[in-house]
Structures are given as structure tokens and as C-alpha cells.
Amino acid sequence: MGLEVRRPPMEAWYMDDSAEDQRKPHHRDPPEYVSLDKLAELGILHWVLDADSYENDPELQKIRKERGYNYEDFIEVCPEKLPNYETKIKIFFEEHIHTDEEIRYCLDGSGYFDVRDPEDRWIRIWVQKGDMIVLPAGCYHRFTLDENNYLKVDMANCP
């Protein structure tokens, strides 16, 4: 069994129409919280997994051989480590689709992944140590960086 880690859940709220820096919040005032369930009602899954331990975690291994997760590929994003790091933070921002579902495990950092639902309106999904997501194929989407300004993942992939 894996380690449980504690801390609070994946936050997700609708974002407001602000033109405001693409790494703050964007709640609307109100807020207006999107639960768990909904994003899995759009086919958004997520995990808590211990990001310290993952190159051994047994829940990491089983949710691989499950979901058939055969190839990862890690990257950080931050304006040091990233080649060409203003360019593709923008493209990364842009919003666009997959044909394939995206998998993404955060091992250490924030950021945010913005979904569309079915009414247009923005979803942002504040990703943190330890969060795993999966956006299913056909899923309009975008990603930046939260004010943290850095972010490394695992960019797993299936067959």
C-alpha cells in the first residue's frame, strides 16, 4: 500500500474573464468552486500520490499497469530550466486538444490546467506535489504556471 499523503484535496473553480496575468488565481468574485465529482463528470480523473517516493510508489505502478502507462518523460518548467522558456509557456497557454488523453504527475511545484466544460465556460485546476491528472482525449484545454513560477512533471503516456 502507498503512503498516504495528507493535504488538502485538488482545488478547481470557474475562472473569471479577466485579461489580469495568466499565473494568478482568476476566481470570479464570488468564488464558484467545481467539485471533484464534476470534473469527473467531464471525464477529468485525479490522484493524490506521494511525489517524494514515486519512482517507488505501488499505487503509482498499479494506476500504470491499469490505465497502460508505458512511457514517461519529465520536464520542468520554470524560466531556468526550460530551453526558450517565454515561448513556450505561451504555446503551452494556448488553448488546444488531444486525441489522446493527457496524463500529467506533478512532482514538485504548481500550476494550473484550465478545461473547458460544456457550456464554454473555464475550468482552472489548480495542480500541486503530488497531484496526478488525466484530461480525457477530445478534452479543450491549456496550462501555465501559477505565480510559483515553477513545476516539474511526469508526462506519462500510453501506447
Ligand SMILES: CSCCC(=O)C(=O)O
Second form
Amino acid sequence: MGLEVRRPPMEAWYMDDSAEDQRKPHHRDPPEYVSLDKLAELGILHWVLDADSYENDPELQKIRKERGYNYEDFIEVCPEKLPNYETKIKIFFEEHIHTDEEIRYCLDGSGYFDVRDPEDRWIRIWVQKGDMIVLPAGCYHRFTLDENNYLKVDMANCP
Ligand SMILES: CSCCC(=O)C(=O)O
Ligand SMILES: [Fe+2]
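Next up, can you give the form predicted together with this ligand of this protein, since the form predicted on its own came first?
Entire complex below, previous chain first.
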């Protein structure tokens, strides 16, 4: 077992309908949280890992082996590091799906992955350093930075 990673559990909530900045939390009033169990029912998987041990984390290696993730692709989502930043940010926030599962491991910073539930409601998943999530193939989703405006992510993919 790697270093016990102590931080609040990953949070998810139903979004409000306001048109304010996408990087704001968009909580309903009162907030309506969604449990990790409910996310798992939607096929959304989650682990909390020790991002500082990325290079030699036995837990990460076990997950990668079990799920067949055989390569890494790091991006830093910020104007200084991401080429065509403005375009990419817009593309990320356009609702879309993939034919393969989407694996995203947050190595630093934070951001929001929004997913549609079966009733077409948006669920906002707040991913922070150490959170690794898997969105199932065919899951309608989008991504935005939060008001911290920085995310470093391993966009590991299936073969
Ligand atoms: C920064 S992760 C990008 C979000 C996404 O959905 C994608 O890459 O397809
Ligand atoms: Fe995606």
C-alpha cells in the first residue's frame, strides 16, 4: 500500500442552470451532491493516488496493468504550456463522447469534468491533485478549468 493519501474525498454535484462563467462551481441552491457510489453506477471510476510518487507508484502500476493502460500523455492546461490554449479550452468544453474510456489522472492543479446522467442532467466532478477518474466509453462529457486556472493531467489511454 502506497503512502496513505490524506485529503478530502472527490466531490461531485448537480449543476445549476446559470449562465455564469463556466469556471465557477455552479452549485444548485441548496447544493445537491452526488456520491462516488452514484458515479460508479454511471460507470465512472475513481482512485485517489499519491501524485508525488507518480514515477514509481505501485498502486498506479497495478491499475495500469489491470486496465491495460500502456502509455502516458501529459498536458498542462494553462496559457503558458498548452499550444492553441484558447481553442483547446473551447473544444474541451464542447460536450462530446469517445469510443474508448477516458482516463484522466490529475498530477497537479484541478478542474471540472461534467458528465450527463441518464436524465440528461449535468453532474460536475471536481478533480484535484491525486484524483484519477475513468469515464466510460460513450459517456457524454466536457471539461473546464476551475477558478484556479491550472491542471496538469496524464491523459493515459487504452491501447
Ligand atoms: C484536460 S482533459 C481534456 C478533457 C477531455 O474530455 C478530452 O481530452 O477528451
Ligand atoms: Fe473527452
